[in-house]
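Only one chain is included here, represented as structure tokens and corresponding to the form predicted on its own.
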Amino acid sequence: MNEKYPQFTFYGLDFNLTNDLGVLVSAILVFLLVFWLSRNLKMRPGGKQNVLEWIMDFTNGIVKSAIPGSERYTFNLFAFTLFLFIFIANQLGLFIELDIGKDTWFRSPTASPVITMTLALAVLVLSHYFGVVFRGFKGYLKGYASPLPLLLPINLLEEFTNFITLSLRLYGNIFAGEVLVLLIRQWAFSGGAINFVSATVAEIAWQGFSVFIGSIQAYVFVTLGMVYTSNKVLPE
């Protein structure tokens, strides 16, 4: 994995094409998947409609476990979309990594801390916004002094630590997985048939395990995002 990425500047802003392409491809794949699964819906579901409804029930369950009240209906679609996007983004770099010259043009977007921090920031900003919507501005501010005004500094610090842990947990797991895939591939071409066969077996096993890890990380990210949201939305 190279440490250099293609960039371009637009009106003084630098854009990382590797991140942009990864996010764009992930978004397109999510749209195409949901579009395909949602065609020809029937009252008695079968086949691909069952898959779509299972994913929706799964993400709705995540929301319900964190926000049991009627407020949860506001976040069902958000959790569904977020889970699919992170799941697909986590898997991309396991199967496709494009290096041209000294630049990496394509990898998992969630292997970049910029992307995971952006996702975490989006979740936390929405949680604060809906905290004001559901509890009012006074109730929202009161939450920082709950259960004791003495805990105000700790509650403020917690907002920062939530952002760091939510973003870096996802980044660390996906980045480490891609680095290990690269090391296995280098092992395969280090010389000798035994090394090649051994590395091929190791990569197949690791690819399967990485799919599981990517799924777990998508689940953990959405679950924690909904827990943080419930802390802002639900009254103490």
Given for the second form:
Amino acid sequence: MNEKYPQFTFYGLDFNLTNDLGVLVSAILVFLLVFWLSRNLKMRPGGKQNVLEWIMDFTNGIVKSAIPGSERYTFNLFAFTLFLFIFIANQLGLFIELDIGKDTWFRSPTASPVITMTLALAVLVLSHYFGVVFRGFKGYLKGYASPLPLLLPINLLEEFTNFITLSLRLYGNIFAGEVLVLLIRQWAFSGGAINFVSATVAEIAWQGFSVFIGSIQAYVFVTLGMVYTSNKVLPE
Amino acid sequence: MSLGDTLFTIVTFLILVIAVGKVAWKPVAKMMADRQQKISGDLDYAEKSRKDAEELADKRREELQHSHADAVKIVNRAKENGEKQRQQLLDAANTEVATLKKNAQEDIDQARKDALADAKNDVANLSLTIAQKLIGKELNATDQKDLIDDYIKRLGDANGSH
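With the form predicted on its own already on screen, would you show the form predicted together with the partner chain?
Next comes the full complex, and the chain you just saw is listed first.
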């Protein structure tokens, strides 16, 4: 990771190819995984189907714990896809890191603040949209003045802090993880067999721990996203 | 900032959600719902079957109890009948024995009476015959009677009883 990425401008829009490639690969992997798991469905589920149903139950549980009412069915599929996408995106950069020349071509897309902000934005925009759908425009506006009209500025501020904390938490965790992966790699090649062996052990340990971090962060992102959504969707 | 990335991510993610929903989510969710329905149906059916079986067992038990009572009743009735029959037979035998005894007694009495009468006649005839033999004359019964009466009268006089 050299903090230099292949750039590309198209109709005045800037594209960071590293991010786009990561997003695309993550999406394709998620789709292939789910596609493979969902083949040959049976009334009596076998191994693959059990795994898929377990993941579905898991994300449904996340949604349900935030939104107990019947509104939750709207968000089940979204939460499921979001969780798998972030999970896979978090893990990708741990194992694959591609530098060509001075440019980094591939790493975790969630190690970029742009991608995490985009995901947080998607979650929050959806929460506002469904807040209007489920509570009406008046109810949605009333939400800003609750529990006291006095708190209106704080509620408005909260919308931005929600967005910032949701996106930067994920970005910070994954970015830091990748930086450490690279630092340990540099340590490994800093010369000497002892350095190489001990750095390899440290890298393995850190990668294992990062898998854990990536899973936790995917869970936290989806959970908090659903909590913010429930604040908008559920009547006070 | 790279606005293009944002756009690209959103579009990709949207397509991903739609594809996942179509390919995996819908069929699996449907399968899960079907399974839930089937399980609840099966549970209902099992519950019903259990109830039916219980009812049937109760009925059987009741019938068994009834048949037990019936058997007891039948045995009792048979016992009663036997007792009655025994009593009847005994009574009949007693009666018959009594009748037989009575008849026999009557026969015996008759026979004794007949024998006595016969003996009386025989004695009369015998004594007559003896008297005829002694007196040597034919006595008819009337004469003899007179004779006997006369004899008896004289016997009385001789005793001076008058």
